[in-house]
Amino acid sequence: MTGKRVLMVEGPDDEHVVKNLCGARNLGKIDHVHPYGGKDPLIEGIPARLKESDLVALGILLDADTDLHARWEAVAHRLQQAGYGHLPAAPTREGLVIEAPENTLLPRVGIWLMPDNQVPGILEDFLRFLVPAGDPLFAHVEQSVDRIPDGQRRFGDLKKPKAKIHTWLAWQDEPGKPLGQAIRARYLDPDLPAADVFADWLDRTFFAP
């Protein structure tokens, strides 16, 4: 498949989680990830996105947060807008691809929201499912973490995954490497099931033929 692949993300980590878990699984090299800034931006940016010239392939990688359905309406709003048809009324849990609709030029297009196209969550719960099954030392940053008093926690539930990532990522042989680097690492496990869903969503919308 010749021309551009391009991955639409919400920031640097989700760039670098990428880029590293296609380098770990040999999937390929997409050519231009593009960090938003922020999940609106992006959802923004689609309708530009899908009029680029030579595009291909185009994936849309976004936080479910705390709303699954109304991130995935979002998005499916503005790709039926650009000429795609029906589209399910949610998301699939292996992720959806889109081929291209016969007589246009629009690309084939991949949606994922993370974690896992089934519930709210953010790329950090994702990345929960990389950590080795069993491993005692996250179980003592989930204590550690949920133990922290109300009034004294200066994160949102919300942003509890990232708490404890980070966490475990800071407790390592190699304390606090970031996101992408811990793949790299194998700190997390780019082999586990979590990961080989990710993957082939990855390889059926950039690099299947």
Given for the second form:
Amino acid sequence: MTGKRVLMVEGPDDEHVVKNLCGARNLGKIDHVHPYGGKDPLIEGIPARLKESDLVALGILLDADTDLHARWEAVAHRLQQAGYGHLPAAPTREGLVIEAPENTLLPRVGIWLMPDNQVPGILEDFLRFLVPAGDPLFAHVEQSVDRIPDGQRRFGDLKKPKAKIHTWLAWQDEPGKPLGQAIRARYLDPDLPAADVFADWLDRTFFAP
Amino acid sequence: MTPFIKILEIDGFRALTGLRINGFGKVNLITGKNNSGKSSLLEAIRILATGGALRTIYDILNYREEWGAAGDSEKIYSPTDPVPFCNLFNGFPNLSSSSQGFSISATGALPPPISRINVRINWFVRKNDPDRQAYSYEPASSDLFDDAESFPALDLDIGGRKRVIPLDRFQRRFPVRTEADAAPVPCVYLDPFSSRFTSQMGALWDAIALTDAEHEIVKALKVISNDIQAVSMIGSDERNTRPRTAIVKSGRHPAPLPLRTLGDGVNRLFGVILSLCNARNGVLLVDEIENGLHYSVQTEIWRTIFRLATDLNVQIFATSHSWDCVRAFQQAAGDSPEDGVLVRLTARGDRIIPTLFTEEELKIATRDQIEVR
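Would you generate the structure of this protein in the form predicted together with the partner chain, following the form predicted on its own above?
Zooming out: every chain and molecule, the one shown earlier first.
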């Protein structure tokens, strides 16, 4: 496929995670990963992005947050309006990829809702899957975060996984690496089976013929 | 307020076939790569808005040099040779089959008599009616060899009115100006190279001299050159006299200067704004609008164009493939209450496919750095 491949993401963390994952698993290079600075501008930006010239593949990567279904609806609605016909009522486990409708300039579109298209959550819930199984340090992190006394925890429940991952990264031999670099440094293991489904979605969205 | 053309449908005209563009605004910028049909789209609108005026068709073919220049042995046509006209039709049809032609139609505020046109080339014979001392054209029989008297003609249906125009009428020198003048909606076309000569602007200038439009033109020219105080045209179209020339009064010179000496940008802008003022309550078409205009002034120029489009009730169609021009258009569209629409044409296989960006989408496209050309 000649043409441009673009991935829409919420923020720079998503951007760097995907880029490093693509690199670690030799998937290929996405021409442009665009951080939108939040889910609202991303969702609002879908119709215009679909009209980008020479676009052949578009990935849409969003956190499911607390309401997976509402997030899915918001994306599916805009794709239907743009001419993608009927979309399933709920996301598929392996990440939905829709082929470009014939006789249009529309791109192939892939949609992924973090962490796994099935449950509420955010990017860091997905990254939790990339922590090597049975890592004793992570068990320690979990205990520590869970035991923060009432009134002293400053983040909401939804951000708990984020606090845990960053705490865990703060306690590596090179403390405080950002998420993308943590993949490159192999603290987070991009070859774990948990990453297979996501990597396969990236491959089908951007690199399949 | 409904624009003259809200929806445009074109079939079989040059490379444009099965094309439907729904959602034109007051000010429209048409982009696309080379050979994506931008100029053809302007030509189609021009043919439609002038009610299929022969003058328009003649000018279009003449501009594309499809009559051939003297000394061009490849392009000497006999008076009834339909070849130059074939280029107007999709697929260079075999003329013995009369089924092919082109059609252009619009939905919007264009008056019904000029909101659709169908054109074919057919073979006709002339039938005399001695009683009324008149004649009419009638379709020749299907077997061309049966009818030695038959000749090719443009077979037009303009908003339901039928016209037959033998092709040899186009081969003569073409003084039939009245047809374009009688158009119910003014339609002004500016070619990509208007900045080279100011003489062709004479008629446009005469139409607005000593009106408020003169003031608008000076105001617009100040965007590029703040020293300009007044503009006028002198000379005449008579032979052996000074040709029509635009002149300006500049703060820096005691005597008027030819506009020509102030550079391409000022001259292009003069052409654009003068044409706009002449298109009042009508349609303005500008091919490659950015020619000669430095990027730094383009946003301000588009702002002026948006403002005048409202004040003078002109629907504007301009083409460009310049990124600077698109960006300036996006900025000005965002600042103006008037609708700015960007239309990109893309050649895909043997089709031309349009993509529309509404003003809202243009804003987002600018914010998100989306390539719209």
